[in-house]
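What follows is one chain in structure tokens, specifically the form predicted alone.
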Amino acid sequence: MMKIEAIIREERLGHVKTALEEKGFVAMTVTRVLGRGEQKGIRLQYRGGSIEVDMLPKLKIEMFVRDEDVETVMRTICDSARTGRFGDGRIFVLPVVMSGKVRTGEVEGMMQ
């Protein structure tokens, strides 16, 4: 099992969770973040001045899926969440080693 974890923008989160439906994938956990990459911020003009924003409101997706599932799942979410601008975001995959069902204490993985 592996962890999907994905910063993208916060406005693309409608046509990441259609896209990953229609592939029969719809758990996930989201959570608002700030964040920056290589941009390192943007300037914008406000009221005649210029500020410069260092981080930015994002999105974290986090997902959990088969190891066989990972390359549908990064494809999809790149698919629909890329815009060609900068700081489109980024996807991670980590290895999970163990997970739980809270209600029914079912154990999946390694057990030490």
The other form holds:
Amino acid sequence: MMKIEAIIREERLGHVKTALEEKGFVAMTVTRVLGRGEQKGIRLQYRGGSIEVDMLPKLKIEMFVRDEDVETVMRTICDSARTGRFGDGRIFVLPVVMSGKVRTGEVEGMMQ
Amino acid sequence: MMKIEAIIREERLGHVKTALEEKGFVAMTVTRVLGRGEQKGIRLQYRGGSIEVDMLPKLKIEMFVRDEDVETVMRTICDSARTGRFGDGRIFVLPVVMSGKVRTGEVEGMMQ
Amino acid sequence: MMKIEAIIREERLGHVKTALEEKGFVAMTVTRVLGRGEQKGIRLQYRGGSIEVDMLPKLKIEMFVRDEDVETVMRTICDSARTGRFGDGRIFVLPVVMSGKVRTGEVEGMMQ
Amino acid sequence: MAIDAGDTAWIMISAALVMLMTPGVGLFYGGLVRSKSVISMISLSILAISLASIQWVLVGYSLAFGSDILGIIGGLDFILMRNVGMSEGPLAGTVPHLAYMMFQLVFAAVTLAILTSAVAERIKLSSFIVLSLLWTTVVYDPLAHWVWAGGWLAGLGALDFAGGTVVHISSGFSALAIALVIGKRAGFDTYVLEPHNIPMAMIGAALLWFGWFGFNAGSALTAGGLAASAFVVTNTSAAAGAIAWLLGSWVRGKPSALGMVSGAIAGLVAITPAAGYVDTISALLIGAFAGLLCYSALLFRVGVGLDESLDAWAVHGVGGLWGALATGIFANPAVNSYAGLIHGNPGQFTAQIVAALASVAYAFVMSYVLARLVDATLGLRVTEDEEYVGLDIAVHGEKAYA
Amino acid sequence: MAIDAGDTAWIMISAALVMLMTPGVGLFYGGLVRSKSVISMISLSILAISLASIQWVLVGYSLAFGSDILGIIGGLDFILMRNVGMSEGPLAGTVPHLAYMMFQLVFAAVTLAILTSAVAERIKLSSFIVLSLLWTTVVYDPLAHWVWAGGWLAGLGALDFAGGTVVHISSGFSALAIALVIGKRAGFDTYVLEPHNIPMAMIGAALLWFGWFGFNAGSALTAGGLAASAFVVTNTSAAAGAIAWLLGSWVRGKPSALGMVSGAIAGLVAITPAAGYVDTISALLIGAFAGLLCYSALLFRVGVGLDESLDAWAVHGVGGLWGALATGIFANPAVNSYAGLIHGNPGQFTAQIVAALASVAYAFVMSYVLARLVDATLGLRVTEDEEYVGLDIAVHGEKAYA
Amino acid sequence: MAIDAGDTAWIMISAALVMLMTPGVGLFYGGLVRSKSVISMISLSILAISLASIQWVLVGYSLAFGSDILGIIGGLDFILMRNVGMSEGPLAGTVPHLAYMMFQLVFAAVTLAILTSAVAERIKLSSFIVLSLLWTTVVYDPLAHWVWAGGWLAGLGALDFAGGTVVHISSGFSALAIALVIGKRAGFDTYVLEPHNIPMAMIGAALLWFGWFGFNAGSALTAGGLAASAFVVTNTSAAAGAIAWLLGSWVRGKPSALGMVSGAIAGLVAITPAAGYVDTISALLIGAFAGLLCYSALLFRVGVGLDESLDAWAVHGVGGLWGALATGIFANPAVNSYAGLIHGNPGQFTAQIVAALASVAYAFVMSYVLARLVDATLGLRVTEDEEYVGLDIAVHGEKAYA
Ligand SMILES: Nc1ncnc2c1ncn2[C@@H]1O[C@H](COP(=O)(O)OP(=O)(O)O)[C@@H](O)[C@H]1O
Ligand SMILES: Nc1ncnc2c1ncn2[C@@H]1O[C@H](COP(=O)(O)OP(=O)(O)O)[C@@H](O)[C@H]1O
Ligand SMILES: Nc1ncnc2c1ncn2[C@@H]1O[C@H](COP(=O)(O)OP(=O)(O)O)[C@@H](O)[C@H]1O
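Next, report the structure of the form predicted together with a further copy of the same chain; the form predicted alone has already been given.
Time for the whole complex; same chain goes first.
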């Protein structure tokens, strides 16, 4: 099992959800975050001067998926979150060693 | 050291905290999130139609614990967060390779 | 690639950002969280009694960095986030197995 | 008497002030519920004024203020605003009848809004509409008639300057009855149902304090000395109530800000029936005692595990009861020709007790019956899932904060 | 006639109430935009009242209410407040001229504030300032003159008690024109631009309802029976509009809280021109129909993909149009000596149609021209990046919520 | 003179409007602090009105408005509201004495509320209560007496229509003194203490603008031409202040929305002492200059690293000072029989300087002494940990937003 963390534009959530649903991926957790990438946000001009608006609002999507689904999910998020402009976001995959379901108490994965 | 991520119902936080404290686990970080599981939230009926309320508010608990405590903490959270109804939440365990304490600057764990 | 998660005091974010920028680390994601450490927050006295304010607001900084930068970033955050009083925060490092850029669709890291 | 522009200006602006109390209640209550039901909570107040406004011009005013029938109810002389015109009305000789009618309308509205405390975060919208229309017609209109329009309580000599019985006892004890019928919110016994926005509640309370000047000083129906006196005692009692509850909560732990504003409301409630009869120093005592009493009532309510969610009973019911009695105790003939207990007139005190108890009984019993009736037919509550999701999304399909 | 203290108190407090409507509009609109532009949205309203206040005392009042020139515009007699003093003015014989001027000032201000609907979340601040000053001078002032100060529409016998044409048709149809020029917000067609704070919008709506008593009942200019009647019909129409829109949205899906308060505003808008001419039962019909009509207009607006962002057109434009016609239908000689269609006077109805259409045409065309002019010279819109970041940071350098 | 219903209606509604300014200050300030102290901030305002209300009816009114003793203080004739009744009072011949007393009460309350700027996010509640009671008794009551009740400043011929010295200079310079004593907030020098809710601050500012009509136009004490004139200049100055500060901040960087509303307040402050004496065009100049001056004062305050947290000094102190002088410059005999500098009467200007400086000195020195006294005995500040956690939880045990 892997954990996918994707940081996307707020306004793309709808598209991403739809695209994932179509592929059968429903479960997810979403968090409001503030972020900046290498570009350090957006530079606005005013009267000769300029200010940098870093730390723009983004959404973080977290999904725990089976190893074999990682690529599909990554691909799907990438494609549906894209606008082609700076600030579209990133996706990272982290390993998961165990998981459990609260309602049933089932646990799966290796035990230490 | 492992990282435990548990997504639970907002209203169970009190129970979970108490249960963990009793077992000696105090340190934790909590984030408000929105989430949906496989069930895609809750379906409400109205006048013949129905709407699906997905993305319900949940809390994410993050705890960094020693490897030997992982099971106890998972168990404790599972038991104290449970209501038995859909939406009770999930727990995942991720590996941690290093950790540090800001106040003292101590670092432990393997160095790359 | 590694993921660094640092939990710091809200009011140190400015310092941490500046310190990281100076070392060339710009990209980051920040989340508002509530947290408590081993000390269980702050104990306030009143009229003979006392209350414990646990779950103080903190900020979580997430940064995905190359393996060779992990130490520099950890050190920099530690130093710039420190006040020397309880509650300064923690830093953890988690392994990352893959990463992607939404705008371009590039993916790097091992495939399962 | 002829219409006086000053008095008319005063009663119209007073009506506007009282109108603002209805969204004031909405904000006060809205801040106290969870964020998933705040739209619903404010909506109930807006709905209360909308429904009451229509009911009142169609039938309510006539039932309350039409010519007396056996001391019980008003006749149909004013139905559909017949005979309610621009010239003086029967009960206020210097203002247009329409202005007097309007002033009374906003009282009916805010009373209904106060009542929504009992059903917070769990009522079905359709049932609320039905219950509201029934309640305002069957409970409010007769009570208003009894006290203010030559009904049997007025006949007893009971005093109620601005609605201690009609507005506060009636809404407070009705809320109690309805809360018993509708039952507790899910989770009430297992986890804390925290207020989601205390500043919002404080804004609401501030609007209530502001609007109450229209409520009480407007009830003088003229812009003169009596109105000024009512204005002053209103403010004094509010201040005393605020300080008293603040200190009360301090003694038990920490000085609660929510307690302070609740205390102000308690003081305002308690002075309402007395506003035209007592002096400033009495107002200080009435308000301070109201703060402590209503705070105790709240603690009692919480203690017995009753989810009369936003304390209409503890603050309006108990505060209104105390105010009705206090009128009988402190009424000062130097203010308005009526003497209370401490000015040697136990008869007034007795009249107040009778009026207060009659109102308590009528409001409680009728509201209980009406709520049971609606529950049995339409069902009062939303489903468990709807309640869990929150009324904003479940009922209105809207989310308060994006 | 001499100055009457009661009338003067009434017109001054009415002016204060109407003043509060401007931030009321700001809050209503501010709650409906995204959190990244809420400061900007409220600021546009505050700016509207600031600009209008200055323009009005310098030239606006004179252009609108100065001695008539060919039925088109007022003369310069009152420029820089010359000849506007403490004694009676020409149009209100029992209040100081300054008070009458002030009462009219706040109308100009709120009209400008309503207009900001069209440019939400995307206008350049400098261009807004220029457009506002042009608009209020070129569109508002003449319209006010035509209807209220002996202009050609008054000459036709058209009735507009409190500003159905001058305020609502003019702001609503101007908003439509300006929205066409400035274009849709980025993302309007691809994702939902959700309201960020519905309780804030509801507070705004509540302040509007409250302030509207000054707007309509104040327009009687005296504190007497006519004001009381206007007060009552205002409240009745608001309530009816609220209930109608609520039910309308219920039929289509869920009972919308935002719909309910929008319906109240629709009811208030529609009764505005009629407030001094119709009876309570007519007000019930006018309001209820306004609720349904404006709701349909909103659905239509959304349907055709027009981003007149906060529905000044659907609510104020369409509601004002309906109100202007309704005045010609329901005017009741028992209220105020004018008879409408149902009282056997089709002439009044015709006059209303002419006045309404003239206002629609004038406001729409002139606003379109002015907006194009400003767009061609200064540019109406911020850059794409500024819009993406949100006007709060991009324009004001401020963040609404820390 | 006899009581006039119009004047009485006007003074009562004015009192209600001014009352609303106190929570208005609370919201304005509350929006500007961090979210961990917003309940505390609003509470200080509610507490201010509660404490002032009680102090005033017990002793304050008598100390301020009782029969003059040596030009310094009022006698005890009105203590516990003795001799304050429903008939005319000594200083306002057409309204009930109680109404006049009440109108003055709300001034005392809002003055105390303004003061809380100095102690934001760090004061001990018990110390605030003690300091408030001392301050209002020792600073406010004598100042009010000097200026408005036959005290020595009135004897000098100094003019203060609605409280430039008594309310604004006194609260502003007292805030400065208290801020020096209590010291900076933790972190003031190391990180930005961001406003947590700018829309809340804007709502507060809007309520202030609204309430200020009662403040200034109500100070005419009758509903006639003078009140209308005061009303108009008040609005004009507010608008000019808003635009001036907006442009000022624009020149230095970006047009600040918070600056705009602060400018409106600055304009309102500055016109306060002049409201009954100057014409509209002068008001435009007074307000615009106030906007720029108070903005400069704020920049200076920030520049020297002083944590007079919410700028009571920069806006009320400096704005009030300017207003007091401006009254001496612009007073126009065509408005109210007094002439200022530009109408050839330098004596008035001198009187204003003396009055302003005396108020500055008295308020600053006495407040400094009182604050030191309370600090030495009870301690003014909460502990470091309590401040870090925030006053909402540390003092009140409550959390603003769930
Ligand atoms: N190395 C990183 N570590 C943590 N978060 C990142 C990193 N890179 C990007 N992000 C997150 O992804 C968001 C979008 O990133 P990106 O598309 O690179 O933005 P930009 O175009 O502004 O550089 C950022 O706002 C940030 O939240
Ligand atoms: N695979 C997953 N990835 C990310 N988050 C998940 C996943 N499964 C569940 N969650 C989170 O856990 C919460 C509760 O999940 P679950 O108990 O499965 O809910 P449900 O009963 O609605 O399916 C969800 O709202 C979501 O936030
Ligand atoms: N073991 C842990 N697991 C999760 N979060 C932690 C852990 N330890 C510390 N934290 C987070 O770091 C913050 C600061 O921790 P620390 O400096 O240890 O605080 P304290 O001095 O109060 O113990 C906490 O508020 C919490 O959010």
